[in-house]
Structures are given as structure tokens and as C-alpha cells.
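One chain follows as C-alpha cells, the form predicted alone.
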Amino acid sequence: MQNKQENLTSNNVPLHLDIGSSTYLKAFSNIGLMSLNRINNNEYFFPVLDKNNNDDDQNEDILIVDFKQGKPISFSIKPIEIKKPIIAIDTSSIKIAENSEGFIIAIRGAIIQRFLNKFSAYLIGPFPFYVCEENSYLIYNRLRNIFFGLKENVNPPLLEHISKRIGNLFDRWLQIYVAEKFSDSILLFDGSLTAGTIDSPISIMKNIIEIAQKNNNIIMAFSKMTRLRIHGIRITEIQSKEPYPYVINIDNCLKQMKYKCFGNIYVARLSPFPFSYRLDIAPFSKDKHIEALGILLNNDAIIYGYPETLLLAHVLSTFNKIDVIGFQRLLASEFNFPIYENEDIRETLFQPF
């Protein structure tokens, strides 16, 4: 349940945060714990390979509602021989066991950094929570008030969904966190800058780029899916007649949005493969987040259009199956429950055929 920091490579250089001390982390820490001591030690779990829930597919997206109002404008991109460091979180969440109550879910961050082309990496977590329809409004109202300082109470989401909407909360706090720790940098988050959700409050969403301003911080965020259409077809389809790497600002063709945005929106492709991403780029002006791509080109290798060091903050916060199977066994032992295997109903039923 530590955060621990890791090198990449021998040539890295360590990453110095003092997130370890945070009394807002050894909060979500302790809540998580605390959640488990309600676990009696008669109870049984079986457990679940679920897949992570760090996807960024913008759910939000379907309601809003484009006109043929502008057009489109394309940016060609080139690199920029400024030296600057690359920061990325990402966050992932997943149930690892079930009783007939609830689930046991675990929350793992991380956070990259990128200089001079040496890496850094720092994780945080993982962190296990027990959540069933009991104590789920408790859990869930106490992370936003820990969090963000949100009084007012809310009904707390389905048990289905509480992992994911439980790493959401802390992702948009460690996006706080970034935003506050490093100056004159380039800030990568998986997923939008939209606010106005239950998890991501106008004023929560604000706060972050007000923070990044007064740093000289540029945020860019990366959205891997969305549902953003113009005249029918979803933006990421839309190219330009630029060279790539290039990106397409389509702020002139959203007229009514039910949800707000902080900053501009792009269509970026940045690489020859054919895949184009959703970019949310703030604070301050289109010219200099032009800029700011082009010291992006000039800092960070680019996977299939993708920030590498984005990449990995993806890949070091994900769980794969032996992460689960380890943390299965480690609570069990540490909790004194049995995790007993499952039928598959499936298996049972269609396995003849």
C-alpha cells in the first residue's frame, strides 16, 4: 500500500516527490483500510480478473451538440528545440474479489517524468478498498470532501461502476498534485479537460488550471476514444490536407455543450499511422499551445501518435492478471479471509457443447 519510485533505465535520474507524506493520500489510504476491518472473518470472496478501468472514453461527449457554424483549422506542427520536462500521470482501478455484499477493489497511480531524455517513475499504491451498498455513500462522499473539499453529498454510483468512478476522484487529485509540484513543464493526462460531472466539479477542473497557469505549466490531455462528432462524423476521422504531424482545432464548430470545456480542443495526429487522438491543450492562448506541441515533438518520442512518456504511465498504473493474483493472495493473508475459485457459469453450462 506504499508508493514507491522506480527507474526505467540506468540512466535516469531520481524523481523526488513527497507524496508519500500527503495527509490527503494517508486519508484515501486510510479510508481504504479502514473499509476492509468491516469484513467479517467468516466471509468468503471469489475472485475476479476484471480489466482495468483507466479507459478514456468520454462518456460526456454524446451530449453535446455541434452545428455547421465554422470551419475547422489545421496547425502543422514542428519540432522546437526548447528543453522541457515531460510530466504524465495516469491512473487505473479494478476489482480483484467479490462476496455476495460487494467487491474489493484496488486503485494504482503513476506518475513519469521526462528530461533530457532520462526517465523517472513513481507509483502510488496500490491501494484496496471493500465497497458494498453499506458504506458505498459514505466512501464515496468522504473521498470528495477529502479531496476537494465538496460538503454537499451525493448518491454514490452503482457498485459496478465505484471502481472506476473511485479512480476517478483520485485521478483528477493527482492531477492537482502535478499541477502544484513542477513548474515550467508539460503535463500529460489520459482523457479530457471537461468539467461539470459529479467527478469532476467546474470548480475541482478550474482549480487545476488556474494552479498550471501560475506554474507555467501547459496541460495537454489525451483522449484515446470519444464519441465528439461534427455534421456525423466522430472528429478523430477528420484529417487535414498538412503534412503530419499536424492537429485540427475545432472549437468554431461547438455551439451548445451541455458540459464545459477548459481549453481548446484538437484532433491530433502526430505520427505517419493513421491514428488520431482527441486533445484537450490549456491554459493560455492557440499560438502558444501550438508552441507547446512542437516542444512536445522536440522532448518526448511519439508511439503510434501517442507521447511515450504517457505511455508509460499508462502501462506502470494498469494491473496485470499476476499484479491481481498477488494482491489477492496478500490481502487474504493479511485479513484472514479465504478467496475461494469461482464457478464459471459459462463454462458450466456451454462447456458440453
Second form
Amino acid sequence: MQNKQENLTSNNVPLHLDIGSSTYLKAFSNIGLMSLNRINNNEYFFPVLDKNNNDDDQNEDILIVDFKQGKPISFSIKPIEIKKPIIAIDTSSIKIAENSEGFIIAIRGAIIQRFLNKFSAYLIGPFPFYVCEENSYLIYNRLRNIFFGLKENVNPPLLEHISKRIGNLFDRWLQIYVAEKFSDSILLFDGSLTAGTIDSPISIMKNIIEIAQKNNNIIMAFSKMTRLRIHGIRITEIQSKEPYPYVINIDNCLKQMKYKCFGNIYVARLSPFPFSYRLDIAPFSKDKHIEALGILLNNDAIIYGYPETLLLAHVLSTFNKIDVIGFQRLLASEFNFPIYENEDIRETLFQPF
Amino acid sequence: MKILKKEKNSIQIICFPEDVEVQKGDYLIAEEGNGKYALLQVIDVNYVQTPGILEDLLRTMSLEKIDTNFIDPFDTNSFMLLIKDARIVSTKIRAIAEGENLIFGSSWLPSRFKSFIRKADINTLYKLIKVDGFRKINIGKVSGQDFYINAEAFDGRLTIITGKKETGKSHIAKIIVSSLVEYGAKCIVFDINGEYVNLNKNKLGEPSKLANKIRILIPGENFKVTIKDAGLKVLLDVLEYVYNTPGTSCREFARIWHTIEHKKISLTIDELIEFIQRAPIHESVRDALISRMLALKSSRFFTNNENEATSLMDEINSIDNGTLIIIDMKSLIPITRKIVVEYILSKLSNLLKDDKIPPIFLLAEEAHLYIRNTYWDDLVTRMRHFGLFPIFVTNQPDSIPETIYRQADNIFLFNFTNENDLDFISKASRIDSESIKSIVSQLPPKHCFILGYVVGDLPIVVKVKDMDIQTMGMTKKFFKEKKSILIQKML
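Compare with the form predicted alone: the form predicted together with the partner chain:
Next comes the full complex, and the chain you just saw is listed first.
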């Protein structure tokens, strides 16, 4: 793990991070570069029409929750006039081009700080990777090793999911980074605090929570989508009689856990709009969570029930069409990978008729 | 640069800002390497509507409010900026060229994928602009390089120079006439503002190259004519068109004139007045004719003294190798101006018809102020055949009839911003209205869009050069003191 640098306090606006000179980031970048070097210059690439992979992690949700275990508890939230920095992290990955063997993917992250209504941002990347069946094992395990010091090798995900998985590793590393660099702050993550999956080993999640606790940070992870259901009803559909903003704690309903979840699980409805989110909060006790939510309401704008700073991190890390075209041009001019329009075989054969 | 699409005569080209720096009026060549190429003129440059550009701009704007640090090891941002800044260059196909031959109206199209697009240099354009002649006139610069037109392109041709005020019309007119005279041509200038009279001096006040070739004629002072020299036709035209004399009175005047001619009496204006007074005509006709003759006399353009009279023919023929006759009409009242012009045009027509003078160029500024409507067609058709080649200069394009524009061989267009002027010009010009409106409305001062024969029908935007001659075209100003002098005075 990186050496602890001088912690940034509430007064650190604008944001000054040494992430650009981080050896971890350099190693991440180098692995990407090396993966590109294995491509022969006479290999042709075709553009991929891909969506950004920055959706919430679905597969790792706890599978079953049940009222029989206990009842959900609602908490009304009131803004608390304490000034605290809000730090949001999000990453995005996308397939840029493909050849017969694999994909060129790009990964980008964003760290946003909001304090006293002033924003600072770090946009990290994009980092290109070439992944194919031959190198995915090596790349995936190298990244796990570099970022998290994990020695045991695991099977890499399917090539179809590799961009999302590498993005997740990068996301977790950024989370560790901000947990270390900031103190007395609210850290907003996209997704959940579920651990035990391939990209989120328990040791890593535990590490994030411990560092956050040490620096008196509180982590709130927002999931826009969740598979958690109570009697077949998605938990985000549960409503409280409390006036909004409110959260509903569902920890008592948890029956069976496939994966471990760090922190407490809530359903959060923070605005009058009928949008609720799964919200995992850690470390510390529920009381402190409710207080932290009050501080969040005081320090961040809530857009459709979602914190604006996290929204901004999502927007800035996401690849749009221009980013993709620009990246394809970079590959063509700097790495000499020609990208050709993929011919539609049906169109080619039948269009004149 | 790649061809994006073609619609009618327009081709849109997509390019990055770094590919080539193009301006409106520049020429591009789209070639495939087989010697055949399309000559495309840039009429507009726009941004590409890239997919997601709105989202991206909003993101960029939101970033401007945020203290943002980019950690971008592969410098992808610069590539993305290029994409975002990609341009659409709208062009018009002016011609297809094979080697050095231009083919107008060809339907050949360069390949979208294989063609190579580059900016046409001035030498390529020269090879394509095939205008007879070898007498070069340096008119200014195209893409930073000197641009020449041929003096012969004005010979036997009708030229129109138009643009809004203070854009450089008179300036280019002076370059053209002074060059024509240097090449030995005979030119007459109707100088309505007295701005050509100093062409005989350079900027230092010393004699210019034209000093020995210029004759300045001031009507009523060193330019007077006799009634006899003017002749019946001129006088009848003056009576009819300048003084609006009724037909009956004109007929009586012609009868009196013939009587005098028959009696072989020498004609002076005083004698003519005396004769009308004694002539057996109706009193009202007599009054009408006498009053008009007195007005003619008071113009001081007509003299009784033959020795005092100027022979236009002698003036034109007096200098062998190029003559510039400037008719300084600055101090004349409008009616006298019209009389002088009636006399000169009629006289020139007769002299040219009788081969007493060589073909001559006529530069007329704001000609609508002194040339009657019925003269326009005469000037551009009949008189052109005799050897009178007009160059009209105006800041009111609609003051010249549309039919004249259609017959114009060369048009020099300066900036117009007024929609009505642009509409008129685009209707009357020889190229499409879209090109005219797009290019002319954005021309900077002293930049000229040249159309027609003089540029081999390849419209070209030229930055007009300065002249080492006192052009005197600048407007006198009340607040002319320099700021530094004013500050000194205040101190």
C-alpha cells in the first residue's frame, strides 16, 4: 500500500494530490502500455460500439433478505450545520476497438472534492489496455498484485467482462487512495461495500474501511441499482412513513449472505423525487451514520436523491463518443494501430439488391 | 482532409484545424493523382456537429468552474480537443482541371476516400487562369503572395467595382487606371470628389511615374467648349435630359440651329441667344429656350472664344504613351456636371466613331449621379464597340441597372453587410448567390472578391496592395488630431 502522505484537511481547497507521481499509477499505466506493445502493427482493429462500464456492481449483492429476520428501521435525516469536505470517486471503462483476438479498452477515474461549495477535480487517465485470452490472466493478476499486494493468482473474468473488472480494480485502488489522503471527510463511492468477490477481496475492503476509520472518514457507497429484494420486492421500492429525507436500515432483514458486506445497508430517499438508492455506510455506528447523512445534506446538493459530487465524478469519468473517437485516433497515430470501420456483412452482401 | 458530402455544386470537406489553414475565398484542390482534380473554393468554415458535442461542451463548461487537474499520461486530451475542434469546410466546385486545362460544368467527382486534398497555391491558379495578355498589374496579394492580373483583361470589357463605403473601391480603381496608363492606355476619369487629381504626386509629394501623363481638366476653368463644338445633338440632349425641356421647344431649337447652320453664321452662345430672341416662335417657347441658354451660359462650360476652348481630341492625343485625363467635377453643381458628362460622352462617341482617337477607358465613380438612365445601355453596348471601355465604381450597387451587371465582364466586389445590397449583387453576379453572400459579407477592408474574365472565371479574394501615389481617397475628418498631440495640448 502507498506510504501515507500528509493528510489533507478541510482547509485543502483546491485539491492538491500527488497521485500523478504515484508508483501504483505508473505501474498501472505501464502494464497497459506493455499490453499494447504485444500487438503486431499489421493487425487491424475495428471500432466497438460499447457502453461505459460504470454501472453499479450487481453480481455481488447479498442474495436474500427477509422480514422474518427483523424489521427495517427508518431514520429521518435533518441537515446538520457542520462543514466537512465531500470527496467522491468514480471510474469508467469502455471497449475502444477489437481485433480477432481481443479488445483495446480504456479506463478513467475521477476524484472530486467539494468543500464550502467549491469544487476541485482530478481526472485520472484514460489508460489503454489490450486484453486477449493470452494476456488477460497475466494482466488481471498483475494488477491485483500491484494494487492490493495479493499474491494468489485467480482466473481472470471472461474477456467480455474484462474492461469492467479492470475498472473495478482501479476503482478500489482509488478508494484506498482517497481513504488515506483525506481525513474528517465524507467519502462517496459508487456501488456497494460488498466484499469477497474477485475484484473486491475481503482483505482489501477491510483495509479501505480501516484506513477510513483511522482518518476519521466516513464512507457512503450509493448503488443506483440493486438486486436486493424483500419478498420479491426490490429494496429501493420500500417506503417509510417518515417525511423525506430519510433512510431505512435493513440490516435486521438480512437472512443469507453469499458475500460479506462491510458497514450497514440502508435504503436512502434523500429528496422529494421518488428515487431511492441502496446506501452502504461504514465505518462507525448507526448514530454516526445518521449524523454523517445530516452533514452530507448540509454540504452537498442532492440531485434526484443522489449527491451532486458523486454525480459529477460519474459524469467526468464517463467516456462520451468524442472521447472514444479521440482515443481511436490516438491509437492510430501514436501506436500505429489502424482502425477500420467494421463492414456489416449483411449490408455488404444484400444492400445493392 | 476528406470529402464529406456533395450537394448540387457544393462539396463539404471535413478536416482538423491543424490540417490546413483556410479562409473564405481560398482554393482547395481535390486530386487522385491522375492529373485530374477538382478546384474547390472555400465559402465557409464551420464546426463539425460531432455526436455528443452538446454533452461534451456542457461537461467542459462545468469543468471550467472547477479547479481541474488532468493526469493524462497518453495525452489523449489533445487528441480529443482535435476531434472536438474538427471543421467542416464548405466549398463550391469552380471547375475540374486536367493538367492546366479547366473544364467548367464537368460532373467528374474526386474519390471520397482516395482523393488527397490540399490548398491550391498561387502558381497553380496562375496556370489555370488563362487570360490573354502579358501586361501584368500587381493588384495585391493572395495567400500572402503577389497576385497579378492582365491589363488586357480590361480592354474591350465592362468592369464594375462596388462595395460599401471605405472598403477600398477607389483605391483599386486608382491602381487599375494608373497601371493602364503606365502601359500606354488612354483613360478618362469622371472625378466627382477631386480624389484623382493628386495621382501625379507620390506619397512624399514628389512627381509620380504618372506625372507627365496626367491632364486635369476643370470644367469652366481650363476646360471650356464652344457651342459649335458641342453640336446640336449634345445641346438637344442637354435640353431634354438635363433641363427637361418639352419636345415642342426642342424641335424649335433644332429648327433655329439648322437655320443658323444654313446661313453659315458662326455660333457662339451669345449669338445663339440673340438668334432665339429674334426667331419667329411662340413667346413661351422663346422664354423656355432663352432661360435654358442663359443657364448654359452661366455654367461657364461654354465659351464664345474659340481660342479659349479646349479640344478633347487634342487633349486625348496630346501625350503619346498613355494619358490620364481627369475631369475634376468636384466644384460643379449637379446640373453642370450632367452637361459636362453629356458633352464628353457624346464627343467621345463621335471621335471614336471617326477614328480620331484610339480606344479609351472611362472610369466613372458614382455614375448614377451624372449619367442619365438612357445612357447605360448605350455605354455598355454601342459605345463599347466604338472603343469606350467603362469602369464603373459605386457604393450603391442598385444604382447600376441589373442588366449592366449581367453584361459586366469583370466585377470587383468589396465588403457589403447590408442584406439588400447582398441580395442585389448576388442576383446580378455571374456566380451563385451563396458564395457572394458568404464571402462578400465577411471581406475585411481592402480585400476584394474578383469575378469574371480578369480572373479566368475563377473568383479570387485579393488583399489589395498599397500605392506609392497620393490617392486622396480618405474622407476629411473634423476630429483628426492625434491622441498624443491632444494630450500634449491638454498638458
